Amino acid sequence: MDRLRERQGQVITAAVITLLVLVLLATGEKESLVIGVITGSAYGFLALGLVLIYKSSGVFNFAQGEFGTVAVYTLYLLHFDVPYGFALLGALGVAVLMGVVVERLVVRPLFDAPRVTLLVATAGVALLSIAVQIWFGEATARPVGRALPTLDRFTVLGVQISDQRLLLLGALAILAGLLAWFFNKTNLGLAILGSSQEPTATELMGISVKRLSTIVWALAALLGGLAGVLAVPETGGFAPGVLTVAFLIPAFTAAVLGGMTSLPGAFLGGVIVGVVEAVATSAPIFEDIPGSPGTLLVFVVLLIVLVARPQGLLGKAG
């Protein structure tokens, strides 16, 4: 039965993606398809981190976006003094360090607290991080350079694809595959999953649940950092809390849409959210909708999917 449900989710996902692509091509929204996939890849990075923490501990991490924002700030500051490659590595290192510090100082003391307490604690971390950024850096937009400068490597359906965008897409696809393999095929990945389902039994097996928690938060912070340093340069600049403000809610939506227990689902959910937002922004049929039609259409799609399949496209029931 579990295999049949998994197959059902895969069939539904394939049908949704196929229908979405056909409708966009038939209505002339080719550019929205390409732009949405690229934007959705950034959402997918954050969604992977959200699913990673939720899959291992059942915690919704509202600080996920700030791992990326802090990485972007670090990249911006280091690039003045060191080559871009070293600045990039330093930015990712700071993001991972922040993840470890948050786990040790915030998550671990609340390890046995209700999950809602941890949720509020991570939201507090995000707000504190944004406040510190405003305090030291002021609430002003700052430019940040691309890792790869070529802007017109080639054109797909009328949209120029830069090397930075290719790097973003390639990194996300590779990491999604590696994480799926890690959790299904390695002893450490299986231990992390075991600790989320039966922490007492995991401890009795001689595996430290708290040490596994540190590893998970470090990995999630790395994913958030990658989202920041790869996606934000394409926007031209950043400000305090940029990933929390502009990326976190779409990433949460992507994670729920794909299934909060599915890493491949987070990837696919991010792409779907990006495409839906792009269509709502460019299609004439939505131009009379006040406010943000992209957000409205994303939540309509999410509602339809969850009514038909509450566990998300690739999630598992229960």
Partner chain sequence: MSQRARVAILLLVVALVGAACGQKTGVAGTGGEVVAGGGGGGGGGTASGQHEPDDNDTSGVSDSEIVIGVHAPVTGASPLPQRTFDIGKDIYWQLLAANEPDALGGRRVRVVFRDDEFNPNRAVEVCREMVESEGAFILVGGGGADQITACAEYAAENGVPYFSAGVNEAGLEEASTYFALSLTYAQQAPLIAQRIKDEGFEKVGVAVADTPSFQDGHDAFVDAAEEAGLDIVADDTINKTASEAEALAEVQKLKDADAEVVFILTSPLVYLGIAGGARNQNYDPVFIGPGITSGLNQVLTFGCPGVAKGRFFSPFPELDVIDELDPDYVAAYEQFGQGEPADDIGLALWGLNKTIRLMFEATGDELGRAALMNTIEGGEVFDSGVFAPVEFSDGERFGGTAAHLLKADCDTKLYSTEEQFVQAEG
Contents of the next structure:
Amino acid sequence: MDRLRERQGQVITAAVITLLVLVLLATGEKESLVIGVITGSAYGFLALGLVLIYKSSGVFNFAQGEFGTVAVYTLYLLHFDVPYGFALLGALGVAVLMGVVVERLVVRPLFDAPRVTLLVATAGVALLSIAVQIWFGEATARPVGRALPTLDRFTVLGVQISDQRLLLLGALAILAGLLAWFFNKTNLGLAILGSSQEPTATELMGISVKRLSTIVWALAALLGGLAGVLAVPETGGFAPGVLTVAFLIPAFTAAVLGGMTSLPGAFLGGVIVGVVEAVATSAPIFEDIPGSPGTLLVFVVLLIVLVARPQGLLGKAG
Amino acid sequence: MSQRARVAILLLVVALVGAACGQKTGVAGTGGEVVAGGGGGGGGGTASGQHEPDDNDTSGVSDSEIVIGVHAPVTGASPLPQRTFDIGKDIYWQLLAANEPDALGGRRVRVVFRDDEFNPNRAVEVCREMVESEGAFILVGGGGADQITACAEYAAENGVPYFSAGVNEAGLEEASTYFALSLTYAQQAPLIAQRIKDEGFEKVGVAVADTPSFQDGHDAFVDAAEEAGLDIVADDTINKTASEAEALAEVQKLKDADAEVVFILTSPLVYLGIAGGARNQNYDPVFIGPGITSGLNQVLTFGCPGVAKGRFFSPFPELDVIDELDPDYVAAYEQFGQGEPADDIGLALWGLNKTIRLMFEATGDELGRAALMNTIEGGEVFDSGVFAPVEFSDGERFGGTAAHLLKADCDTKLYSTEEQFVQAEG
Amino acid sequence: MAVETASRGPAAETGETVEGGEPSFRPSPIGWLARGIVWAAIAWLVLIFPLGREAFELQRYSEAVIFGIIGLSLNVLLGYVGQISLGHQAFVGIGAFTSAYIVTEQNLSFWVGVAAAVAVGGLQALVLGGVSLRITGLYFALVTLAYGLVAEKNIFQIQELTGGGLGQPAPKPKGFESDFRYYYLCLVFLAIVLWVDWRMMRTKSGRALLALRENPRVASTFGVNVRLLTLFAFVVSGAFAGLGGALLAHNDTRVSPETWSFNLALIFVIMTVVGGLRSRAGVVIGSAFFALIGYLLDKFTILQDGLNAIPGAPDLSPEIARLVIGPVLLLLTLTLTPGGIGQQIRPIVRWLTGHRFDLKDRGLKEVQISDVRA
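Next up, can you give the form predicted in complex with its partner chain of this protein, since the form predicted on its own came first?
Every chain and every other molecule in the complex is listed next, the one we just looked at coming first.
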């Protein structure tokens, strides 16, 4: 039965994507397709961490973007003194540290609190992080370097794709697959999932739920950090809270599209959200929407999915 | 709660409200006096061109001090660096106090700075606070057209002189206390069109931020470009705080239209997004426009190499020529810059302040708001040697006569001054 | 100062449940006198103290009062219905733009503007309430967050209605041009909102609403239509928000799109939670505090010095202070005293309304952000 439902999700997904691609090619929006995929992969990357946290503890982590911003900020600061590679490692280290600190100071004291309380708490963490960045570093935007400098190796449908974009896309695909395998096949992965659904049973098996929680948050922070250091250099630079302000809502929409629990779904969802946003921004029929049409269309997608298919494209029903 | 208690509380509240209302009118009256120019100034100041001399409001000017209020964004969507602003805001006045202690009748100028958060609503709030709480005599807008327009409207209603570099004209024409100390966007438009033509370009793209304040600058450029025989191949508005996807979409449009030159009138951050996106697509047009903030070196530190072909008409020259125009600047910055190197934000403020000083001095001993504004509108030319000379005839709000043309240099990550004092037509 | 506003009149009933079982207690005459003095002090602070201040300070106090209204609006959703809105700045902002549009573009009076803002706010909330019947809990929070962004990036960018990037002027109403008078006008509106809120929760429906949050099944035994009730609460919340927005617009005399950002939405949530859900007095005090943080830091430089004494930290500007202090207080509240300020001051409020002073009486059972509907 489950299998059948899963298939149904895949069929719908395939149909939606095919339709989207055909419409885009037919209307001459082929560039939006490529732009959408490359901007959407950044959303997918952030969504990966959101799904991880939700899968293991049922929490909507509004601080996920800030793991990324803090990592980017660290990369920027360290890169003055040390080579890029080391700065990158340092940045990810700081992100993981932040994840652990948030888990210890905020998540753990609220372990038994309602999930909405935790949502508010993580939103508070995000705001605090942004405020501290402004406080210590001014609100000005800063440039941050790419890991891979080549810009023009590939051109797809008239859009040039940099090596950094490909790195982001590749890392996202690999990590989504790897994590899906980890959760479905390995003991630790299953234990993490079990800890949210059956905490007592997990404890009885001799696995500390609290330790698992720390591991999950550290891992999510690592993913958030990676999303930041890989995606932000492509946009040229960053300002305080960049990943929260510009990426968090599309990333959540991506995760919801994937059903909040599916890691490959987060990847796909990110790409779809990216394409929708790119099309909304450039297609002539949306020109009359005031302000930023992308924001509106992403919102519409979110609403439609939540009302019509709350389990997401790849999620299991029920 | 018992009945008796309720009655007692009710009586008490009634008594207190009564007392409060009795006092209210009285105290509100004194409040009106405390408020600089609150009632009287508004009445006197709004008559077009004529600023009543009997109502020469001297709030913010004492025997020993003149207070100037400056606002600019250091947080919000398109922020400038706060520390540089804090340092640069009064370098000129510090030097003046040190070198010529008797200037301005021996008064020291104190500059108060507030962050307007790139938000017009906030700008009005801080302008009011600077006038009423800090006792600012005049107000100065450091950057951001919408914030400048909003605050200038407040200033006009309250009879407070307001100064900024030239931005839009719409909304400021009627602001009776406003003075643009350099060319407005619309006044610069013919210069820009001419420059594009002189360089031999034909296909021009236009990207202007989606706010009513930029409409007149946009229209003036389109007219000027058509008059110069240029071909406008793309003409778009872009969100005031555009996202990455929006910037990329704009780049695709310009690229598809094959624009060789892009007239850009947006916040620096949007400019950076477009220029960076263009470079990522191997599309390399010349960006040109009226700049105040887009012509700051900060933009190059952040945006090189994408912004390597940027050119902006600017009220202030760049650091490469400042020594010949005004040798005091670098020296003063060394003395009062708290160890920071002299930069162009300081230079912009230096130029503004220097022009304002000339205006103060021309007004003489009777320094008050009406006297100051009447002096400025008296037709005298104020030439600071940094900003181009300004001249305001009666009721004229936009007194700029020329602009400097800045050219990006991504090797040094500094703008250089390609041409000084490019004269506006007419 | 406006901080204590809520402790007046109706607010005193805050959080009170049925008083059954308590032995009747009558304060002594001295007890009454002591209470009277405290009441008088509060009334002095709210009503008379501001008269001695300057006009632009009154603008801050008015903002504090208006934030109280906004806090109460959010309290209806968070506290009574148990739905969290992370897009409340959009409701308030739409109220602000509605009133500014009516007054500036249509040349109608302030009162029409306020009425329209209340109506638009209520209508808007009705639509969102309809959505909330299908989308609840965490997902509802997400939808409201995204809606807030849509308001900021799309709705508030309709230049014909909002003036676009420059925003819309919103002059103060005739007869209330002075900040002093406007302050008292805001106080009157706050009193009305408090009264409506109090009456609403006194009715059978109000009590059913609270029961609904605790347990939907129990609520059905009240014989009320759960859906209708939820929608009604949404409309009330939206109407309060619209009112708050209109008052805020005319207090600032200009509305612009940048004001209504994600940060502000979070500040609204924070001030309500820190104030203490379902505690009228707490919510108003919390909201006023967050409206006044910058002002207080400016006035009491000792606070500023204290913050600046943190080693290695640059000076903290009042604008940023709110964003730093807010989340810290939020996290402390959530982890240590979920009932917020309301929980802390409950003994005092009880005492002031003629009950025995009992430090242990914190009504702990009452306070928690509920997620029965998540």
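Whichever C-alpha set is largest while still superposing within 1.5 Å between the two forms counts as the rigid core. Keep in mind that what you see is a predicted model, and the values were worked out from it rather than measured. Numbering follows the first chain given and starts at 1.
**Student:** Residue 307: how big is its Cα shift between these two forms, in Å, with the core superposed?
**Tutor:** The alpha-carbon displacement, core-superposed, is 3.8 Å.
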